[in-house]
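Presented as structure tokens, the chain that follows is alone, the form predicted on its own.
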Amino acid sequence: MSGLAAAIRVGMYGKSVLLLERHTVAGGLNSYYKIGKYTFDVGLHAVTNYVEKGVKGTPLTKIFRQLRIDRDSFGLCPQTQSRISFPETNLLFSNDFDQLRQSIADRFPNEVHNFDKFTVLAKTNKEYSKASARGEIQSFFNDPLLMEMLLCPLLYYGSATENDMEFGQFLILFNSIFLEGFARPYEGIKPIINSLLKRAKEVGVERKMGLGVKKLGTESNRVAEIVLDNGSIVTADQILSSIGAPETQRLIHDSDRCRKSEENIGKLAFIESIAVLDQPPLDLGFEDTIVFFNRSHQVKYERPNDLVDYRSGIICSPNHYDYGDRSLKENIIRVTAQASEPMWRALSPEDYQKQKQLAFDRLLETAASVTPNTSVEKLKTSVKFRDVFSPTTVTRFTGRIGGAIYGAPIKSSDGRTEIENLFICGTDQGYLGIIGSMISGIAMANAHVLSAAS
């Protein structure tokens, strides 16, 4: 999404843009694939960001405006309600932020006081802070549990460090999440895939799909020849790499930069699979379009010793959407957590598609478990096509190592590297998610592309 995004605006002013993909489908982390009649999104539970029409100043109107894309192309439905649970208690949240207020109110009412205060932060702060977020929020909550419950979806969706984040990073996204909200379009990620497409096309960008970089020639500290998958060899003037920080780096053939790039890899991996059920999901009790679930009073976010984590992770309805008078063709369920990629990377074939399909029964149960009214064996008994993708899956197509999905810890926030020419956009930039790639890729555009050519 931040490649596609940094073509099309610097293609917009006129300039010559080579956009390469080594992949078949354009997405990158936010794709989508087809088994047989079925068509399943890559890593779309939600479109962050959400506000209505009319809504200025927001990262959203940011990408329509500078980009220059009709926001209806996009096809954005928001969510109806989702849930963060734990054992004690759950808190309630949707696109009215009033909700999850209320929530808060019912569930901490001593600590409403403290959320008001620490809404304010939110929406007024121009600073971002590398300080942990735990420990900044510490000082505005006086309940651990409430903390562990604002955390855990926030870590979710967008920290690349093990059990905490940069304090600005929580600040984005709680506004992106919390303030803002959750959509989807009704056809899933193409619709938003197409429109960029499109918009590529219109301002004359290069397109290349299945032809990625092997390497990166450099000379005098610029990055001099792209070598082609293929062997051929292209230059440019400014390079911006949406491919991430260390996997960038091993495209520079030397010892140091190789060694910098593995001390840089993301240990965050997980595993997430797709039932396509007989039902609506509705009928089998599962009521909210998110669900953020922990299963202990504090919040485990980090590399697992097994396999699979079933403490904590994720639930999504993409039926849970409100598509006006439209229902989605399929009911499908959505069930992620964390894993171990190392140990996935490690079994034999045999060994593992049989824990896929283990892992697919574990997820499902956990699904149950931390939903009211649910029976697993109907659940179980409900399902008509399953499948599962882990993090080699995910190394597999997008070339992230060790599956990372949220990239390296250390990001470039302002995208430089050491080589001159060479710029880090997406996610090792540090701006998460859907609408925070396209958001990168539009400001490292202006910031390393046009402003060099003005």
Ligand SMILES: Cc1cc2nc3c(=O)[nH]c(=O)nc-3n(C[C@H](O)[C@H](O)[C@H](O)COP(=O)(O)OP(=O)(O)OC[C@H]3O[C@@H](n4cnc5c(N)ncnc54)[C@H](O)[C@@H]3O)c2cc1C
Contents of the next structure:
Amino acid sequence: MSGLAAAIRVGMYGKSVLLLERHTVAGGLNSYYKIGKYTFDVGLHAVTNYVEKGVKGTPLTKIFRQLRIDRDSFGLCPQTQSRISFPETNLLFSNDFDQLRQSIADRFPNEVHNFDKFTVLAKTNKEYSKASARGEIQSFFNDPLLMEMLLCPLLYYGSATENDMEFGQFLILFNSIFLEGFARPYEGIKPIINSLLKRAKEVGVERKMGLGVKKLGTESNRVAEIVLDNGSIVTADQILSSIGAPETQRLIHDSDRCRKSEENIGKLAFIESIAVLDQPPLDLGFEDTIVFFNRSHQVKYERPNDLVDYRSGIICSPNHYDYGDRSLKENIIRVTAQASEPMWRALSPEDYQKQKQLAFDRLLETAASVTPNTSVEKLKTSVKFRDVFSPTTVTRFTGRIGGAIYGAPIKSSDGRTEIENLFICGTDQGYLGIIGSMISGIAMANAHVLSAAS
Ligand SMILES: Cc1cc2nc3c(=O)[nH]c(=O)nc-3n(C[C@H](O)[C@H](O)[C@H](O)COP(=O)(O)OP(=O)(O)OC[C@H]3O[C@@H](n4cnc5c(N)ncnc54)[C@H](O)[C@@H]3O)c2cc1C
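Got the form predicted on its own; any chance of the form predicted together with this ligand too?
Starting with the chain above, the whole complex follows.
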């Protein structure tokens, strides 16, 4: 997404731009794949940052404006309602911020005033703080449970750091998830990708699919040649890399640099099960669009010492968006939990398949156990198709080392690397998710390609 957005932006200004993608399908971590008669999105639970038409000055509107893309081409449909579920209580939220506020007023009446103060800060803050989010929000709230409940979805939707995140990132996500909201196109991620591809073509982007970068040859601290998987060589004045910071360093084949960047490999990886059901999720007790669940008092957001950590995670039902008078053809529940990439990688092929099936069952059981009025037996017998992807699947298809969807813990906020004409965009620049990565692509193209040209 960041690579596509950056390429469009550069192409719009008449510069010659080559977009290289190793995979044969566009979209990266937010692509789609076909299995059997089904097409599944890789990473789409929710498009964050949703605002209604006409709302100006937000990341979503910036994308449409900066890329000159018609908003309708994304076909965004708003969520119905989401939930943060802890053993002690639940908080409900939707694209109407007042619902979260009211939910806090009901469950944490003594904290509403603090929450209001915090909201003002989130809305007005302009400075990015690298301080610990846990440390900072402690000074706002008296009840540690509320703090954990607010942290849970924000960690899950964008922290590359175990058990914490930078306060600046916390505020960005607070805005994109709570103050703005969730949406999804009726047809999943495809219309968004198609809209970007169409725009890229219009502005003359040359796009090569199934052709990756094998090596970046440097000379006098500049990338002098880009060696492609097929052995051919291309050159460019500026290179924006969206594949990740350590992944980019590995292309330079410089042992000192690589050693340094290996320490910056993210530890957070996930497993996701996709269950196609023979009845609507609602009939099985699943009412919400997204549920962020946590089964202990404190959120454990870290690489587990086991294949999967079932103590917390996400349940998503793509059926629960407001598609007007349409409903999705398939009934789907997706369950995500943290997983250990090194442990999945160490499995033999037979064990790997076996463990994936076991994980699928446990993920469904977990989803049922945190959802009131759900029978696990009924849920299991309603499954008519299943798929699971593990951290190693993520690495295989996107090249993300360690299956680290949120990339490296230390971000390159200005996009610069030690190489003069090589820049990072997307996840490891610091903005992630569907909308965040596009914003990053636009910003890095503006800063390092377009301003360099002017
Ligand atoms: C399971 C899952 C659920 C998610 N849920 C959501 C969600 O609900 N909402 C949301 O907003 N975000 C979600 N995300 C996150 C979101 O998908 C990512 O943050 C975003 O897509 C990252 O985009 P990017 O451009 O930074 O990187 P990537 O998507 O990783 O793009 C990098 C691209 O580079 C390609 N590549 C790698 N190596 C090479 C090479 N050497 N040469 C050429 N090409 C190469 C890869 O194939 C890939 O296409 C989810 C992700 C996953 C996996």
